[in-house]
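Encoded as structure tokens, the following chain is the form predicted alone, with no partner shown.
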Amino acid sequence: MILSVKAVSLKDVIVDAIEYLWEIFGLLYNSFKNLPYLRISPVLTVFLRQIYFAGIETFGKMVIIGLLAGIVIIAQITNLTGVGSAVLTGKILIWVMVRELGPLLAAVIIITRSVTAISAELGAMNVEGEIESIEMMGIDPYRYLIMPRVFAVSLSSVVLTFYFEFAAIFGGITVTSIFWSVPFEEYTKGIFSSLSFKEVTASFIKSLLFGMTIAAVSCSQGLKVSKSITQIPQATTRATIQSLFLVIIFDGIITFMFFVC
């Protein structure tokens, strides 16, 4: 009897997970289907507003954190390999930052910045009846509310990840070169010898997929808020946890596909 209960519970968990992923996929599918409407002025306005919030306002923090992360990583590598192994340090920096930590840390920063805002905003609109009003006006909420947010966060994720990695790599080696008197050229030899098309492609795919996942989960949880304002904090918490969970899973899958298989 106990074994059967556990089996049913595991089955329910798997079914719920599949249904939720299918829901996220459906939301992204609707976003791509409505992409041609992005050129319409009101939709474009929402898109640009989200670009400003999710991308431009986050740019300074992303660069500063990336610079600090690069300095810390270089310091730790140098402690292990020695100051004279700048070429090896550059190689390890590419492997660590471009393959893994760059897209992952950038996604975490975007989650802390955008998930709560998007899910809370859509949840409040649902509670106040604004989404119903939009539907009564004959406007598709997915076209006006969801699609611009999905592509704005996705584009911001790609651009911010690039600047994060750039600040971590070149900003980090610039600072450490000044303080440790290590020639900048020694670092760049290791960097450009390890920076291949595979690393760049994996980083791009990760950042794009992370951005789409974060936006889709945030919108999905915001739309699930019913008529109670007390559900908004619960929705933002679920959106944050689920975004982190899916980002880590997708990060492992992409890393396995590119660098293990």
The other form holds:
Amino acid sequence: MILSVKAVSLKDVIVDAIEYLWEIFGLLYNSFKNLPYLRISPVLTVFLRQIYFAGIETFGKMVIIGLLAGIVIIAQITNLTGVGSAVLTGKILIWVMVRELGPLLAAVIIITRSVTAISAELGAMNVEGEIESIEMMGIDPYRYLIMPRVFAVSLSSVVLTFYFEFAAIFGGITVTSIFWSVPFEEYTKGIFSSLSFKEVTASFIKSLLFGMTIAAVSCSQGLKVSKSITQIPQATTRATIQSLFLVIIFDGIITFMFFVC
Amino acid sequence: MLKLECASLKGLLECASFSIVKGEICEVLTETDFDRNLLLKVFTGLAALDSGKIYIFDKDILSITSAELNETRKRIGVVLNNGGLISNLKVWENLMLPLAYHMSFHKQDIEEKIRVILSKIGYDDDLNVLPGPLPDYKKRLIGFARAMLMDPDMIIYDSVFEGLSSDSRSRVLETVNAFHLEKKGRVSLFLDPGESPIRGIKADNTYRLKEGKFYEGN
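Now the other one: the form predicted together with the partner chain, given that the block above is the form predicted alone.
Now the full complex is given, and it begins with the chain already shown.
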């Protein structure tokens, strides 16, 4: 038996990565270009449905996970700094939650819920010839299927990240105030002293960029499914891994730009 | 209205020429389902030719912008063999989709139009269901109603008679023929696989697609 091994050079990997990022950028550019068509009733319906699925249906889970994450983190910080350091605990909580973990964990939850759904749905539509049928009706699939999904997931990401961080910070503080008998005001002092415009902006930019990346990658992979149903699980897996990978890379870049430079 | 000039596409056409004029009913018979599907894509601008020209409503659709192509497609109704319905939209939403997307009608006007068309084609089932579990015949009827709602200048029937009982076939034929006459100059194009033309279609011309070329006659 002859085994052939295809050598993949670093150059090929980099070229592929740049091509892929260009494709994602193109898809986002196209979505922005098509944004005025959100006023068309069927397009608006797709947008609202996606908001319902990616945003409203995820809301409860997001708040619960945020609350639990907040409790765990604040408990660990309190163990580390001691009960008397409520101001410091509040500061660390803001640094960890608003700067880093809030947008990142919210993005991970959105990835687990929306990436598979969007890529599988678009993949199945492609296999069944539904996207061609849409084109035959003179409807631009980028305008009708992609743009509303991109903006709905992006908007959901921003709103969900806010609620996630809110639940994590105030929920965590409330619970630990009860268990460790630390006055609530002590924690809030630390929080408000370290919560600046910079933190909020970084968190907002991260959540928006993560949402756009997640939506664009999911749509791109879903559209790549051609005529075989076996390609759907492959597309969903690829979309999940690539979304996660890009989110972590962008997280690093934004953190570097805001807090290191 | 629809014209191919020395059109070539690997595996389907070899410098094939073909034309349909205003008001004509035409049937094209293909050897396989694959040929039929690909030909439909050529006629709707979804598959580009390797060489040659294709004109729809006197426009070379390979050289126009995608916006112009979509404007052209608005004037073409396609009734697909499987209905071509969107699986995550209810039957009602499927019917409304092209009309609500392309035209600015009030919801009540669209609903009224849908009611009229559905009574014409004899569809009286629940419209608030997803199309997935419906039989192919009903899906085709909904696809037909959706195409009719746009009042197209050209309508393409993609093997719509396949698997129909003789009763259903006669009913569909009656509706198809009546719809053709409703608008002056409307073109009805039937794409069917097989050797012999579908009985009951009052075609002005029948073509066979064989070895990459169109041959006229029964």
